[in-house]
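Below you'll find only one chain, the form predicted on its own, shown as structure tokens.
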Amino acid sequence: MLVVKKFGGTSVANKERIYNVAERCIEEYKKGNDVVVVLSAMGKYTDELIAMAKDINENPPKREMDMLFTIGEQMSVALMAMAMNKLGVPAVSLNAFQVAMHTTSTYSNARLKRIDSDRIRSELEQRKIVIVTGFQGINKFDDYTTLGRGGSDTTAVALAAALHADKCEIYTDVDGVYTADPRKVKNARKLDVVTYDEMLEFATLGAGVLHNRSVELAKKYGVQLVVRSSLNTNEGTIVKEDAKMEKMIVSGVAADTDAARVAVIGLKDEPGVAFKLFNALAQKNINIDMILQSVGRAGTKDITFTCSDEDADEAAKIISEAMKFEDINVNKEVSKVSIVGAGMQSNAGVAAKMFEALYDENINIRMISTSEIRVTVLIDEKNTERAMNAIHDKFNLGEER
């Protein structure tokens, strides 16, 4: 059996967890098992690197960013191997080049094209635990590139499909997928099983246990994930194509502060302007979520959309230069909060529940968007951990079923 075991950057933090999740892999190992091991960079290193970037220059070329970036798996994947070594069994770390894990040329947000495994075949031939540097490929022109934040799991889930593995593991610092931020909603309890589509809006939504990008990847090749905590020994939150055994109508609550609202008001009420102010968007890779288009009036109409934190003022640039209006209006003390679950699809009312639950607690509705297993509302940052809490208690998410 071939498995592939992806821990983050917390299960890595120091030399204590390093052999924690050591000896976890050499269980496996021990059972006869080919182990394939995906690492992110140790604890908050990088955020040091973050850091120690801006200090030198506050806009750095996402080039030399993605260069800077690739020294934390490095690091992490290094010290695995010394310390699988000491413990008596062969490992090999492995990064990018090695591999080697193709992607596109965008740096800092590559998407992966192709993973030659002959490398890691041949190593784990050798009854080596192959240990791969996560979040980080090599483009065209034999630059690094990264995969975005939390692309070790993307990195971990391409690598399983590649080798065709039996098993893919995600450990993190909690037990599973949980019906909201345990941290935020006390009464938050950890779901079983939940869907890839589910899944893939909790990534997409803030959820912040896996990357968006692994979930459409794990369900593309029919990758089943399994998601535990690298602390204990609990069974995780398994991530499959049909979960009917919850049969839970709303699954969880998710929120993501890192969002801005952007609104340009007076554009020309005219067929072609929301084209041309999403293609120039869309032209320097920036990323919109929710958008709202009033009814046109004298001759002009306003266009509200959504985007993260970190591209909102580089959007509000890009629209100056592209088109004409009366003004534009930036807001990123904005967070959006979601209820996600396959059974809305035929439930009726559910998104009127949610917004009883905000109405009781006399919080404001900015924007409001939805798809089959999604209703997502914009509002005041202040507010996202009472709108949790109100939503998950109206639809009662912690008893258990």
Second form
2 protein chains.
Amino acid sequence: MLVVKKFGGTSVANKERIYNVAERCIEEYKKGNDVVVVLSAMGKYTDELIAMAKDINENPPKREMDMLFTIGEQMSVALMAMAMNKLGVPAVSLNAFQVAMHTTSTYSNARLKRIDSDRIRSELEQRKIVIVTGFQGINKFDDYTTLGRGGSDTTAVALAAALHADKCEIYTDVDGVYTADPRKVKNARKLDVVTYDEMLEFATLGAGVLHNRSVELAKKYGVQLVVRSSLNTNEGTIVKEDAKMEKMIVSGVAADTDAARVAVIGLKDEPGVAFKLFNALAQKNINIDMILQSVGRAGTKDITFTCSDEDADEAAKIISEAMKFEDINVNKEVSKVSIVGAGMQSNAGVAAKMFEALYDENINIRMISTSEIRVTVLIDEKNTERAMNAIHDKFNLGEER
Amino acid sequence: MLVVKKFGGTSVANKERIYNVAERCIEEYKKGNDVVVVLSAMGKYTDELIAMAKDINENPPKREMDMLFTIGEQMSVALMAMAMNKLGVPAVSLNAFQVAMHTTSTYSNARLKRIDSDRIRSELEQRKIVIVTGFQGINKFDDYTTLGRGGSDTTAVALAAALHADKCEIYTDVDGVYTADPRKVKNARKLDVVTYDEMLEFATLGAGVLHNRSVELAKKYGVQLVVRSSLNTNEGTIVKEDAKMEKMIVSGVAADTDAARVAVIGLKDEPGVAFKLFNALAQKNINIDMILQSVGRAGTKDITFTCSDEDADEAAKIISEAMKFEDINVNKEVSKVSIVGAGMQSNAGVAAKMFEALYDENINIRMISTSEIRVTVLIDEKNTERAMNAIHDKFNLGEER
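Given the form predicted on its own, corresponding form predicted together with another copy of the chain:
Next comes the full complex, and the chain you just saw is listed first.
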């Protein structure tokens, strides 16, 4: 069996943790399996590099920033190989040049294009543990690139796909994917299995332990993901496409309190108004989430949308400069609560059941948005935890099944 | 004109110094010249990396050690590119993969084999300053290697040779090559020009500011070297092969107080004795410098040699275990004083003049060794500075010519 294991920066932050990771990998190796390890930079080292660069040039060229960033993972992999060697197991560290991790040209946010797996295979055949730098790649100019947020997860999944690995384990500081945030919902339960699509919805909702890109890549190439803790040996959550399994109607509840509602009242009711408004926001890189348009007073219409708390005031300002309307108001005291479940699409009444749970708690719904396997509502922020618990109970998510 | 400039770790140890180097390079660039900069790791960063590795594994694999070491120079070059960019000049940093700096396979002490200069040329054509990582290379397995002591100097000379540079400037903390150590000989004078061979003798005598390997390489490819200070704009010393120039009979005096004399008395006078003795020492990696063999008492011979102070006792111990003899004695209170000069080979009486200077000062000579362009004597350590000054005066080295 070939297993790809990815460990984040906290898992390799110091000597003790490096040895902890080394031992876990060696355990797998000693079962006779081939092991490929993907590592991020140690602890807060990337932040240190950023500070170092900003001290020299507050606006450093991205190409040189990537050249600097990549040393972080190279440090992790070299030290890990030394630790494994000390434990008596042959190991070799490889960087993006050595693995030939080809990406698009864009510095700081490149996308993986192609991996030459020859070197890794040849090292595995010599029964070595192969330790690969996450997050980094090389572009057609032979320059270093980095993969942006969640980059090391993406590296791990891409390697698993290229090597046809039997599974790709993503080690994190939580036990896996939960039916709800255990800090907020008391009887939240760890899920044994979720589908790629459910995982994608969780990721989008900010509740995911994985970045969207890595899940999309895993789905595309059918890489079986396992999300598990680097602190214990619990089984974790498997993420895979499995048509045969009994899909749960609802697999979890997620909440995002970093949401603000902007309501623009009394816009002219004519074609192009929505385009004008959202185009103005897009120009300034403001990400919009839910959108609701309704008929306003005579000859006008109202547009309401949500964005992050941070962007809300800026969004209102941009709209005020770009459009004519009667009134605009910003409310940051709201949050999004969502249910996600692959079985939702074939089960009527799921949304209604969620709304009922909220009605029972006398919680007012301010906006609603749905996808095939998700229902999201916007409610007052102060009610978030009460809403999560009510919904969690309503769908009996705490019960083993 | 194409100029290669090499700066050591102290020259890039902090922000201020990085900007100082950046400005010097930009000055050259603004004259319309092509500039290639070779950098070492910042200040004591290599030592920090060693400490980091030893903490994980006190005997780390050399391959992984080189993987770790190479991040040091990559950090320097990326930060330097950011500084130049901040100063408004286009610059690009390149590592050993990007320059294709091919070396032999030996980790930690590889030798350069071949450089693909295409990437550098193409960047220079775009009028960029090119900043290259010193000390590092890649071997046939596509693994990082490092070049050992004086490695960055070697990188600079090799690049100058590959690019047919007009000159290769080695920046250091001294103004150039002196007729003697200015801390010991008051009227020591900076030399404007020395030949490769003289520089090689100075390097071997421990008085050189350049490592032997880089001088040998410069000689082989006819690269014109300039040794100069990174702290001022003084002209420095040019190192080149110039048959037309008036060769100075003696160009400098050098001393090495880290020398010990080991005398082995009453060895059997039969074939193979010297071999047996020096082979035993070579097996234990003890470097021998001067050797003197003389006839001892009836049927015996004496062998005297010099080595470093550190190795002397160990050497005596090894010999005692390997051979039979009457007596052995170690004297660490000795030093080597040498004169070097390319004109020596065609001028008789140079050695005699040196011995006369020592006789005038009543300094006893314990051993003598010569090469074509060098005379070395072993004297009591306490007389070192007096001997240097006497010789320096005897040859009028302090006088401008």
